[in-house]
Structures are given as structure tokens and as C-alpha cells.
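Take a look at this single chain, the form predicted on its own, given in C-alpha cells.
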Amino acid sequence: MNKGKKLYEGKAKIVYETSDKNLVIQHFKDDATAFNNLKKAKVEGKGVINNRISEYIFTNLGQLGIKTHLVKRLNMREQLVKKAEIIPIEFIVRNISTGSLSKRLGIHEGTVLKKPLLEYCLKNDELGDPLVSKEHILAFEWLSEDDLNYINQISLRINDLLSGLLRAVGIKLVDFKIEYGKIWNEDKTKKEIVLADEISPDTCRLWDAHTEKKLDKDRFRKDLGNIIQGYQEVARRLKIMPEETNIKKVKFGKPTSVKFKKK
């Protein structure tokens, strides 16, 4: 599959066109960002690991009936995916209180929620991805009520499946962010909703089940160090280290070029 012109570049990925108008290439970058892009760094090897972890999770979810945009992984950093019209809402599923939830509501970090909490944010970096309600989504027609209800159900099912997958390897799924898109169905008669973007330590909070050591992007957000080692640990437990290289022999340095933008 030949890579064409760049269609979009985000904080963690680049999307390229292909010779098939219905398919694009998703390239995983080594860039790390936090606080709505105010904090930046280059973390060597992050894109490789996220590519593998996301492919593994999407493949497993697909086998369990969750429709996704993933077609196949092409190489260490790239995936072939179906071109989707991305829905402008981020869906956040929380199992344990931490991060912005604890800060907003004064809930003690580490509080286990009685049932998963589903929140919505508008995908808009300039506005800081603000929290929105179901009523906002319907009032501004970002989604129909039927589509929103469907995504809610799928998101909670993904939470169940992913929690079980990670629990089996000693990892707590604290919370995660997912995105969806719309693609044409096989007979091109209507558009269907599919899971898109990625699921990786960039988009999940993952804690060791016994020590509660953070194995995700909070290591970068909170200057905990050993960022890449946390991501590697998740990949190691899932037994999905890249086959193209012996990742244990790759030298991963500390993040470089950390920058903070003035507000």
C-alpha cells in the first residue's frame, strides 16, 4: 500500500492518504504531550509501542464483536485503517477516580467507583476539550440520540472487555478515552459507527494491580520518569513486543525538548 500525501497531523499521529479512497495510513509519532499540548517532549520508541499495543487491543475487541477502523498493521509505526468521519466527541470511561475528576469534584484519588462513569468532551484543542453533557450533544446535533445511546453501550462493553484483558496480566484499568467515526458499510447503503483512533498507554490510565505504579502517560504528566519503561511493561505483560526489533536492546533515553507554551 503506497503512502500518499499527509491529510492530518495531530499530537500523537499523522494520517496519510493511500491509493484507495476508503483507506488511510495512521502513523504513530514519538511525541508526548500533556495539558492540552502545553507540555511537550520527544520520547524515543513511544510510537512503536503504542502502535503494537493499540493493534493488539483493537484486534481483540474486533474478535469479540466490536467494529473498529483497523485493517492491519503495516510496520513498526503504521497501521492501515478505514477512512472514517470522526465524531467530534471524546468518550471517557472511568472506573477509579483520579486526574481531572478528582480535581473537579474533590474526590479522593484512588476511590473505586460503584459503577463505570461515562463522560463526554468536545474535541476542540483551542477550547481545551471542554466537558459537555448529553443535552449539549443532542442540542448541537453532534450525534443523534440513537447513535449516542449505541456508543454509550459499546463504550461500556469495551470497558468490560478491556478491564478483563488487563486484569489477567495484573493491570488495573483506571480510565480511558476513546473516539468513534462513521464509515460506509459493505454495500455502501448507509454509514455505521466504528471504534477509531487508538487505545494505548497514551489514552488509558493503567496501574499495576498490586503496587498501583503508574504505567501510562501520567508518568510524563507528573514527571515520574521512566516513561518508556512503563509503556514497555504494558507491552511485556501482554506479550506483544515488536517482532521487527529486540526492544530490550534498544536504548531509550529520557524525554527531550520539553517545552511549555505560555497561555
Given for the second form:
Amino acid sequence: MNKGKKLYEGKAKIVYETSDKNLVIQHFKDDATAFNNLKKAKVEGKGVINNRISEYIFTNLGQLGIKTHLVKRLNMREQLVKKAEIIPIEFIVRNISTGSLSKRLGIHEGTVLKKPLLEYCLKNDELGDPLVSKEHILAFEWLSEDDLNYINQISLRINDLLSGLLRAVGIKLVDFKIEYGKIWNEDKTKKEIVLADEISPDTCRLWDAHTEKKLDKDRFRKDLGNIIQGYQEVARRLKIMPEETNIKKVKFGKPTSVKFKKK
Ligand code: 5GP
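Next up, can you give the form predicted in complex with guanosine-5'-monophosphate of this protein, since the form predicted on its own came first?
What follows is the entire complex, opening with the chain shown before.
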């Protein structure tokens, strides 16, 4: 599959066209950003690990009946994916209160929610991805009511599946962000909704089930150091640590005394 011209460059990924108009290449960068791009750094090896973790999760979800954009992983940093029209909403699923939920509503950090909480944010960097309601989504026709109901249901199912998959390797799925896109179905009669973008430690909060040590992008956001080691630990526990990864040093973050327990 030949890589064509760059279609879009985001904070953590680049999308390239291919010779097939229905397929694009998603390239995972090492760039890390937080707080709406105010904090930036390169985390060497992050793109390689996120590519693998996201491939693994999307493949597992696909096998369990969730439709995704993933066609296949092409190499260490790239995936071939179906070209989708991205729905301009970020879907956030939360199991434990932390981050913006705790800040916004004063909910004690670490409070286990009685049932998963689904939130919607408008995908708009200039506005800082503001929280929106179901009514906003319908009023501005970002989605139809049927599509929104479908996505809500799929998002909660993804939460169940992913929580189980991670719990089995000693990781708590605290919260995560997912995105969806629309693609034409096979006989080109209607558009269907598929899971798009990525699911990785960049887009989830993942805590060690026993120590609650953070194994995700909060290590970068909160200057905890050992960022790549957190991501590697997730990959190692999922048994997908790419052997060919050559991560020489962590470029960002001060060393800390945090040590991740070996199995
Ligand atoms: P919060 O709203 O607490 O900042 O984030 C909730 C969850 O969604 C976290 O797992 C966080 O990583 C993820 N998330 C929310 N917005 C974004 C975003 O714009 N980019 C990324 N990578 N993750 C996000």
C-alpha cells in the first residue's frame, strides 16, 4: 500500500492518503501534548507502543463484534484504516472520578462511580473541547438521536469489554475517550458508524489495580516522570511489548523512585 500525501496532522498522529480512496494510513508520533497544547514534549517510543496497544485493543473489540476502522497494522508506527468522516464529538466514559470530572464538580478523586458515566465533548481545540449535552448534539445536528443512542450503547459495551480485558492483567480502567466515524457500508447503501482514532495510554486513564500507580498520560500531564515506562508496562502486561522497540531514554520527565512491579 503506497503512502500518498499528508491529509491531516494532529497532536499525536498524522493521516496520509493511499492509492485507495477508501483507506488512509494513520501514523503514530512520539509527540505528547496536554492542556490544550500548552504543554508539549517528545516521548521517544510512545508512537510505537501506542500503535501496538491500539491495534491490540481494536482487534480484540473487533473480534467481539464492535465495528472499527482498523484494517491492519502496517509497521511499527503505522496502521491502515478505513477513511471515515469523523463525528465531531469526543465520547468520555468514566468508572472512577478524577481529572476534569473531579475538578468541575468537586467529586472526591478516586470515587468509584455507581455506574459508568458517559460525557460528551465537542472536538474543537480552539474552544478547548467543551463539555456538551445530548440536547446540544441534537440541536446542532452533530448526530441524529438514533445514531447517538447507538453510540451510547456501543461506548458502554466497549467500557465493559475493555475493563475486563485490562482487569485480567491487573489494570483498572479509570476513564477513556473514544471517537467514532462514518463510512459507507459494503454495498454503498448507507453509512455505518465505526470506532475510529485510537485507544491507548494517551486516551485512557489506567491504574495498577493494587497500587493505583498511573500507567498513562497523567504521568506526562502531572510531571510524574517515567512516562514511557508506564506505557511499556501496559504493553508488557498485555503481552504485546514490541521486541524491536529501541527506546534508549526517556526525553521528558524527571526520574522518580516509581518502580513497576515485575510479574
Ligand atoms: P478528562 O476530561 O478528565 O481530562 O479526561 C477524561 C479521559 O478522556 C482521560 O482518560 C483522558 O485521557 C481522555 N481525554 C479527554 N480528552 C482528550 C483529548 O483531547 N485527548 C486525549 N488524548 N485524551 C483525552
